[in-house]
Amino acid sequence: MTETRQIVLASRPEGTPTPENFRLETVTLAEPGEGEMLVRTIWLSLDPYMRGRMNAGKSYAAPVEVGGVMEAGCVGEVIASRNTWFASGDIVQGPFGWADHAISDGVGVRKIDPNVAPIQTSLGVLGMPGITAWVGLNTIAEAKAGETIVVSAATGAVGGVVGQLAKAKGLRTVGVAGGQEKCTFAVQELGYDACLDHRATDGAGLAAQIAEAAPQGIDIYFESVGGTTLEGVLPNLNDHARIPLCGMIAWYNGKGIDTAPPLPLIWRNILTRRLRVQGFIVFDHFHRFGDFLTEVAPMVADGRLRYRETVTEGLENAPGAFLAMLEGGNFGKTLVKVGPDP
């Protein structure tokens, strides 16, 4: 029997989530049954999609039930196993949730080789955010050398990878980020040709800045934000531009919806410029994970692909880190260090 702490959804948020929407509990886990294993969480990933899982509405995945453990991808160590595919001591990545320990049947779990890269990268640049960037750029946007791409949330866990992969393919890369520190990092460390601060202007001002940074217009807009960034991009899109729609974090908490670009304006741009807008959920593309790792893992290993992390210590501090991330308070991949790394 293993005593563990877990964070559950205490109530569904109305608008912006608050700490009161979460509850820390201590429970006792039974011993692993046949085909199961006990995993000790080391790293916990915090991602924008989790905000949608807190709502009851229909989506591409079932919501977290009130009283249920918050969902998350994690890296952990197998403590005890009755699953033939995993042994005690294995380092694994899987959907273990916001908890110190979890019982898993091995579905959706993969072994991690600690010799390839730091194990937490399997939650970031070599995990779900990384393959999201890779699929969005190559499969959805069909990026080609010589084109211009604008990347929203340019230094985030997804956007930072998009910009670097696009630059490596020979595209002109323009990032949009929140704050001058992030913009400086995007240019000096991630190699963007330019990066614009959406917090320093309004939609019209950002549109003028994008026009200057992308004089040939925009061929690809990697959309993770919505809000002011979308306002600035719309007037600068070329005919037949592509928009891989990955997220819209600016509107997740209901803020800014009243001042968002009206649907007729967006629809008119899609029609008259013959845009291709495609929403995508990365889980539909996980069969490409091997191809993704083959291309990207060597780039991480030799330093061609850089990444940054915002790390919070302690499971009990996960709600605060999550709320800060939704407001743009993170820099790069958002992680919680739950337990010691062996």
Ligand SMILES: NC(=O)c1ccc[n+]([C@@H]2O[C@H](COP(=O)([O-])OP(=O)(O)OC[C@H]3O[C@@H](n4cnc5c(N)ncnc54)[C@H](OP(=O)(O)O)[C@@H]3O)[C@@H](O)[C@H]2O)c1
Given for the second form:
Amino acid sequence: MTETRQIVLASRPEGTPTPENFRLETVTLAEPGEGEMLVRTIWLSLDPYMRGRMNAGKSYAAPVEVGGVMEAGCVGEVIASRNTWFASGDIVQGPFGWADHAISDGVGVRKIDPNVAPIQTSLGVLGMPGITAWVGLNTIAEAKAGETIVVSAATGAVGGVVGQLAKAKGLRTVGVAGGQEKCTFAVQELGYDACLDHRATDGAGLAAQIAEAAPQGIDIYFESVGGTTLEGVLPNLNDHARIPLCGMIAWYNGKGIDTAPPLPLIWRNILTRRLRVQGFIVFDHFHRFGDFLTEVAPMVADGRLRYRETVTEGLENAPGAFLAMLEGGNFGKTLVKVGPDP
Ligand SMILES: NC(=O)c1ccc[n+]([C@@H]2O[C@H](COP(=O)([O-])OP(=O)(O)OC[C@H]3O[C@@H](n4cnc5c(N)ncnc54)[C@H](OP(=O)(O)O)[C@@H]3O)[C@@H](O)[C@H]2O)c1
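Just the form predicted alone so far, so send over the form predicted together with this ligand.
Now the full complex is given, and it begins with the chain already shown.
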């Protein structure tokens, strides 16, 4: 029998979540049954989609129940196994949740080779955010050399990969990020041609800056945020521009919805500029994971693709790190170090 700490959803947030929406509990896990294994969490991934899981109601995935363990992708070590595919000592990535230990039946779990890259990259640049960037850019946007792309949340887990893959493909890359430090990093470390600070201006001001940074107009807008960034982008879109609609984090907590660009304005832009807006959810594309790794893992290994991480120590600090990330407090992939890395 293993005692574990876990963080559960204590209550559903109204608007911006608070620490009170989470509760740390200690429970005793049963021994792994036939086909199951016990996993010790090493790394816990914090992702914006978790905000959606805190809400009741239908979405593309079921909500976390009140009292239920918060969902998360994690990297852990198999401690005991009665599953024929996994052995004690294996390093695995899977949906183990906000907990020190978890019992898993192996569904959605894959082995990680620690010799390929640091194991936590399987939650970031070589994991779900990485393939989101790769699919959004290549399959959804059909990016081509010579085009101009604007990338929102440009230094984040997804955006940082989008910008670098687009640059490597020969696009002009314009990032939009929160704050001068992130913008400097975007240009100097991630290779963006320009980066604009959405927190230092309003939609009209950002539109003027984008017009300068993208003199040929925008062919692709990688949309992860909505809000001011979308306002700045809209007037600069070229005819037949594509918008892979990946996220809208500026509105996840309900803030700014009253002042958002009205639907008739957006609809008119889609019509008159013949835009192609395509929402996508990464799990529809997980069958392409092998192709993604074949292309991107060597770029990470030889330093062509850079990444940055914000690491918080201790499971108990996960709620604070999550709340900070929703407001832009992270710089690159948001991770919690839950236990030692062997
Ligand atoms: N469709 C899918 O399957 C899929 C998969 C993964 C992620 N996503 C979406 O992709 C987006 C990025 O996810 P991520 O994991 O890479 O997170 P991230 O970019 O590493 O972190 C979130 C970032 O959002 C930005 N942000 C927060 N509030 C904002 C606002 N009001 N206006 C503009 N930017 C704001 C902040 O960046 P700044 O400080 O630069 O503003 C913050 O750092 C999210 O919308 C997420 O839901 C979608």
